[in-house]
Amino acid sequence: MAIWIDSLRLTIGVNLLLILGLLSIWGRNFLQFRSKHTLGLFVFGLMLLSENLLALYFFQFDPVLHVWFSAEMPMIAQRAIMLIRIFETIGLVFLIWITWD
């Protein structure tokens, strides 16, 4: 059962790395072009980074939620959250691809 939570933490770590990569590109683009579009992408990235950092805190460091997620959370909920994180990872990989293309 803990393999889903460990996979979830790994997925959050991958998402954080992808978001940091996107933020560096979008931040550099905003400094160069000064457009609302690049600013919007950068702010979106900051919000996504905040969401993933908060999720990592809840799943890894929070004393109450960490125990609940690891031992007491129903399997169907673990799988559902894992699926949502995988979709987010796929979306971020696609954003990286179109940003570098």
Given for the second form:
Amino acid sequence: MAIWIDSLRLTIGVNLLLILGLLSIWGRNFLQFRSKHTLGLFVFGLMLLSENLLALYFFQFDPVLHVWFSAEMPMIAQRAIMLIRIFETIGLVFLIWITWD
Amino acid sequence: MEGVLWYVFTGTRGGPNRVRIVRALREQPRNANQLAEELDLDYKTVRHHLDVLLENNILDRGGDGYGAIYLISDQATQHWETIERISEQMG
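Switching forms now, from the form predicted alone to the form predicted together with the partner chain, please provide the structure.
What follows is the whole complex; the chain from before opens it.
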């Protein structure tokens, strides 16, 4: 049963979109303001983007890890990882809410 | 207040226009219509920014409805140095 892993990939996709939205705003503001604060937000966004891209790569493309995550990881571990991603998604939704304003 | 100012002005999509609004109001208090004209912005956009700035205690409003005049709040005046720095960085 790879349903949790499929949902996990979906959550990562959603997270990536939200992060790209934030980066577009923070990046533009950084170019305009060039301040420590705008740089901090932008770098934070970049790191979070890298984290999610790396996760997507592990779950979806890496020849060894991909198989292991899909077939061999116990259900309880799949759910635990899923839960962490969902918390990240909720956090990002709120961040978009205050930033896309 | 410092953190609020930085995020409202430099962390959000509408930040740069909010800086322009606050600059214009520092010169002299105005109503939404005058601001829209002065800054060449859509009236509804200006109203939205004004609401955000009011909500964050950066502006005060005098009067009601269409003619309501907006001015820099006491709290924001106390932190004017920060707003100035943000504004300078925007160029």
